[in-house]
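Just the one chain here, laid out as C-alpha cells, in the form predicted on its own.
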Amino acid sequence: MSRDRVVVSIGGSILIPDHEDSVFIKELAQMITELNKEVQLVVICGGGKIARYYTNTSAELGASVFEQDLLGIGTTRLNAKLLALALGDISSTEIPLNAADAANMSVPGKVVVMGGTEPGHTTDAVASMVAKEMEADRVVNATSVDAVYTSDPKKDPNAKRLGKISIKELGELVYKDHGAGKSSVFDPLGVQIAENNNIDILVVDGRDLADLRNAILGKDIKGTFVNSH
C-alpha cells in the first residue's frame, strides 16, 4: 500500500518562538518520527523573528530586496538544520537548495528538512513547488494562526473563521485585502500552484500538535480545509 505524501509548511515563528525552542522542537520531532511511517513526508521550516531581524538590519545598512532575501533564507535553512538534528537518523543528511532536489530526495522512511529556496519565493510558495513536484496529496501550513478567516482576526473584530473552503476561494481572500505576497494566511503564488495541480491545503495552528499530527494524516482537523478539487 502507498502511503501519502505530504509537504509540511511551518512558521519560523513556530518553530523558533523564542521560549524553550528545544522542548518544542523535540516534541515536533517525535510526533514527526512516528508519522514517518505512515506518510513521506518533507517538511519546509520558516525565518521568523530571526529572519526579520537580518532582513531589517541589512536594510537599514543600505541591502538590495535581493540581498535581504538571501539572508532570510539562510536563517530558514539554519531553522531547517536544527530540525534536522531534532529528526536525527530518519532526516535527509543535507538541506536540500531546490523544489527538484528536495522531492528527489524524498523516499519513504526518510524526511527531507528545508529552507526556503530563492529571492521572492515565500516558503509557503516553497511548499507547493515540492508538493507539484513530488505529486503530494496535500500541504500542510503549520501557522500562527488557528484556521483561515475572511481578513486578519488580530486586526478584525468580525472576521470569520472558515473550516471548509475551496482553492478558489483561499485564492480570493489571499489577494483581496493584502496583495500579492502579502498574506498571512498562504502565500498567493503557493495557492495558485496548488490550484493548477489540485493539491489540498491544510491550514492549524502550528503549537497544536494533535491538530498539526491530523492534518498530516489527512483527518478531519478544527483548523481549515482547502479542497483543491
Ligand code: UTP
Second form
Amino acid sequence: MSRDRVVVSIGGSILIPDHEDSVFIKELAQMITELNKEVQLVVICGGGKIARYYTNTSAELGASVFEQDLLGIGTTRLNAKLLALALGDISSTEIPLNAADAANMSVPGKVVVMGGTEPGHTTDAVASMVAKEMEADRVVNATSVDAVYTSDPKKDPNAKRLGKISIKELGELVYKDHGAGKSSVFDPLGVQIAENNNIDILVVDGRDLADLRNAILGKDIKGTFVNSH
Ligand code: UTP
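What does the same protein look like in the form predicted together with this ligand, given that the last one was the form predicted on its own?
All chains and molecules follow, beginning with the one already shown.
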C-alpha cells in the first residue's frame, strides 16, 4: 500500500514559541521522525516573530513590499534550517526554493523541509502549491488557533467553532477576513489552490502535538476538517 502524502504548514510562532524553543523543536522533530515511517512528508515553515521583525524594520527603512517579502522569505528558510537540523539524517539536505523542486525531492522516508518561495503570498500558499505538485492527500495547517471559527474568537464572543466545513465555506471566511486586512486562518491563495485541486485542509493547534499527529495521519481531529471533495 502506498503511503499518504502530506504537506504540513507550520506557523513560525508555533515552531519558535519564544520560550525553550529547542525543547519544542526537538519534540516536534521526534514526532515527525516517527510519522515519517507512515506518511510521505513535506514541512513548510513560517517566519513568525522573526519575519515580522525583518518586514517591519525594513519597511521603516523604506523597503518596498516586494523587498519586505524577500526578507520574510529569508526568515522562513532560516526557521526551516532549524527544523532540518533537529531532524538530522531523515531530512533532505537541501532546502528547496520552489514548489516543483520540493515535490521532486519528496520521497518516502525523507522529510523535505522548506520555507517560502517568492514574494506575494505566505507559506500557507506554498503548502497548497507543493500539495498540488506532489498530488498530496491533504494539507495540515499547524497554527496558533485550535480550529476555524465563524469570526475571530478573541474579539467576538459569539464566534462559533467549526468542526467540519467545505472548502467553499473556508473560502468565504478567509475572503471576509482578508478584506478587513487581517491575517486569516489560511492564506486565501492557498485556499483557492486547494479548492481547484481537491486538497483537504486540516486546521489544528500546532502546539497540540497529539492533534497535529492525528491530522498528519488523517484521523479525527479536535481542529477543523476542511473538505475539498
Ligand atoms: P509566513 O508564511 O510566516 O507569513 O511568512 P505570515 O502570514 O506573516 O505568518 P503567520 O502564518 O501569520 O504566522 C512570513 C513573510 O514572508 C513573506 C511574506 O512577507 C510573509 O508575511 N513570504 C513568505 C513571501 O513573500 N513568500 C512566501 O512564499 C512566503
